[in-house]
Amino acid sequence: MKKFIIRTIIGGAIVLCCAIALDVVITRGLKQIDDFIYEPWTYIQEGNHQHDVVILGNSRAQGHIHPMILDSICGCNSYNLGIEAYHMNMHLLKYDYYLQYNPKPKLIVYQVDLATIHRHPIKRGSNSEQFLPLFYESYWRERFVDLGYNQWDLYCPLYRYFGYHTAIRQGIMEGLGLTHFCINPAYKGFKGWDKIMEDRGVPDDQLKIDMSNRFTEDIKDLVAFENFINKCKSEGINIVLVYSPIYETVEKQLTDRDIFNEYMTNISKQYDIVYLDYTKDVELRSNKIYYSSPGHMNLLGAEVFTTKLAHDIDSIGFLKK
């Protein structure tokens, strides 16, 4: 019986060591992949990036606001912290995480829409594999429990990888140096879409909005949003709220659009910040070739829109002070 117990302990220790080693290999490998999902987190961790401007928001921030154009027109160094398919809780956490390694910016450009001021757990969400390499960091361990993960995810090697077959395969191959994956690399956090909505052949009257059409009713979310604005103001960081374009034929599907716009207008006055609403821009909202889907501009649309946005920001003069 004593030998059995000893062998069991030794066997368990070997399995645990192998699991830890494999976890480390996969995690290290994912951090080396050139992909818009993983690369921005690795970039943040490198630290000491001097960005005058950071861009916050969801996929409409990540794919609508091009740092290259913003930099060239405004004479600044910007980075896009947009995070596809996630709401305000992750926007603010990603920004706060950015500040753990990098100096604060002069200006925050926050792309806001009806999908912004919400929060939800991130476990098993869209592109949630991007969070898997972050579990070794104390910053995230303190926050992942509130985002849907449990103690097994946090402390059991490999457990959080269950079901992520592609991430496991790519992490092992990259971590062992067998291959290098360059899948969908981003430019300074920006990742645009090449396709044109016109190619789908769907009549305008049959298009469906591909984003939230409801504004939040949770006072906690509104308080968190306003606390963030107030904190940035107290730290001397300027904020520009931006409502980027939406294809005009689906605007009527945005049930709470007027409520949202009224709230943002009031917030801009209350906190003395700039709110730029481009959903009323006739050229941007009506030209189908600028869109990959009703709620998302393609690369061409992003270039045209960012050019207008950059000139507007430049004329405000935040970056000239």
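Residue numbers count along the first chain shown, from 1. The shown structure was predicted, so the numbers you read here are calculated from the model rather than taken from an experiment. Here, rigid core means the biggest group of C-alpha atoms that superpose within 1.5 Å across both forms. What changes on going to the form predicted in complex with its partner chain:
- In the core-superposed comparison between the two forms, the C-alpha atom of A21 has shifted by less than 2 angstroms.
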Contents of the next structure:
Amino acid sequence: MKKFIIRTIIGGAIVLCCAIALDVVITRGLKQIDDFIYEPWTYIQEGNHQHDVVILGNSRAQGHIHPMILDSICGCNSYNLGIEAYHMNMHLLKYDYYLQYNPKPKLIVYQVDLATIHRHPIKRGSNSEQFLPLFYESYWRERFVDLGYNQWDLYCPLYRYFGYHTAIRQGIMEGLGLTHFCINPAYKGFKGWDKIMEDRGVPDDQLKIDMSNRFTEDIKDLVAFENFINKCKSEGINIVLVYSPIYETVEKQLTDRDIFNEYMTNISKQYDIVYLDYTKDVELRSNKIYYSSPGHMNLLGAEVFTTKLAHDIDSIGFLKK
Amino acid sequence: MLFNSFEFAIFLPIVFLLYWFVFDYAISKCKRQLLWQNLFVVVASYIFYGWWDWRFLILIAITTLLSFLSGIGIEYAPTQRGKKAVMIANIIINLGILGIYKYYDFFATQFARLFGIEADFLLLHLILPVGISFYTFQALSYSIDVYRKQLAPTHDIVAFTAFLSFFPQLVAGPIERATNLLPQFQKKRTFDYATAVDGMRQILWGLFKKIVVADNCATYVDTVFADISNQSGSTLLLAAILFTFQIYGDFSGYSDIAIGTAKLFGIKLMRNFNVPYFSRDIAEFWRRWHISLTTWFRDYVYIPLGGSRPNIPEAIRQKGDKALEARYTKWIAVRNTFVIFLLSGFWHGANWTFVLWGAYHALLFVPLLLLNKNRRYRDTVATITLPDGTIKTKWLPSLKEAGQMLLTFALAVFGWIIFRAQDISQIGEVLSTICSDSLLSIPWLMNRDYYIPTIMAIILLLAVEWRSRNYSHGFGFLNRSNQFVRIVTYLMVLFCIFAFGGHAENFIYFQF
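Right, and the form predicted in complex with its partner chain of this protein, after the form predicted on its own?
The complete assembly is shown below, putting the previous chain first.
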């Protein structure tokens, strides 16, 4: 019995040491990868980036608002903090995390839509591997429990990596210096889509979007949103709320669109902030060639849209003060 | 509590240490040491089961109490008729509980459909208690064995409760016989280093089969079967093949973990799988697949029904016609075969697909039975028995053996399509798509970070099981390896479990 227990403990200790070492290698490796999943977080951590404009929102922020165009038209330095497949809670966390390392911007362009104020799971959600290298940071440790991760994820080496085959492979190879991954890198946080919806050949009447009945009735989310606006106002940061275009056939299907628009219009009046609704822009909404999917514009669409947006922001004059 | 969860990784060492140090060593001079140790097994087992849903502990307790009392009832009943009545009452009550929870809604729906009435008000919508089919059958085996005088009834309710609720095999078997397991709770267990180490190896191999093989296959299979109408024939065929490995990795992995865990506590459970995909015909497959259930049906249904050697009725015997007697014997054997396969299918769940799956296997089995070829392959494939009785394994099977194994495997794959389908119409849809032109198209594959590990894991599974087909489990051959090989193997397997493990899935057989 004694022999069995001693050997089991020694074996367990060896496994634990290997797990800790591997965790460090993978985490370090993932932070070195140049792609749109991990690189934006590493960039934020580098710190001291002085951006005049930061763009917040979900995939429709990340893939619709191109910082290069915004910079060239407005003469500013912008960065896209958009995060695909996540809702407002994560948008604000990412922005808050950005402020831990970087000075505050002059202007926030917040892309809002029906999916913005709508809760959905974080743990093992879409692209959730981007959070894996962040678990060593106390900032995230405190918050990840609220986001659905458990104590095992936080304190057990390697546990959080379980099932993420690609992240493990890439992390080991990059961490051991065997290769350098540079796949689909983002440009200043921007990551667009190059597909054209028309090429899919789906008739208009069959196009669908998973954004109906999304406007939350959870008062907590609305309060958090308004608290954020208040905080920005008190810190002298301007906010522009932007509702970027949706392909017209499916935009009409959105059952909550009127409630959402009314809410955003009221917010803009109440807090004296600008709300730009591009869902009514005929050129942007009706040109199928601008879309990669009904809710997402492709690179061409993003270019046209960002140009319009940049001119509108420029004309408001926030960045000239 | 799942075997592949971190809760279990904490639970097991705690229970192990308390079991041997507190309830064995520390109180070794206590007269009631065995009682306390068994009581501890019961408490641990109830915590293990209650972790899922404590309310269903009441059902296990009822089954335990009824079966325990039935044993005493059979002992004290003055007449044979009385003994039989007690046994039958116990069977009816236990099967009644099982029937209500597992089959009532199914029969109510069929009844409503038959008479064209609304089914909703007839349905109970009960949650199926995990493992109810397993522990119910275990409980039945006790009272039947006591009635048959194959086992003396126990008066020790603690040992009996430990027998029926022993946590490693409580929720998904092996379905133990009282004759094997109960006596082990009635005598002092001693710790054996070699057995415990072997148990740890079996647990490791079981985890590999479950987490790397089954869970990875499940990712593909679940995606494909969730949207059958949009899949090509080749994709569906690949999904069926992967499901064949998924269900094996899942269930035999569970059994390995259960048997290995039991070994840590000095308890020997029966083998449940014996390399079934290396079978040369379907009869051999059924001697190697879910052995504890197959032998249960053989011992408690097939043989009592007459098996393959029924009593010839007087009317036939008087005729003195041997050919007629042989025909009668065959007919009874065929009938009994159908009965146990249909029951075995229905045991898996209240769905016609399971019944059809049972019937399909019966149809494959019956020709072998009629030709007296169902017992052809009682040895392990590609082995030679030397004159001194030792068995030597060959590296590779002969061409004939390989062909037979491949054919049996293909037949099993076909059966698993029936088993996996949600309903009868889905079986037709899957089969018609597989038999269409799209079978020749390139199947859809997931991200290469999933399909490469899955294929590698299946190859490794087959290679290891082939290497150890004469051992009690996949890592049995490590007993003869040197320490370096063993340590490297352990670390590599642990790495595979971590790096290539699929998302944690429930064990398939929990639903049965």
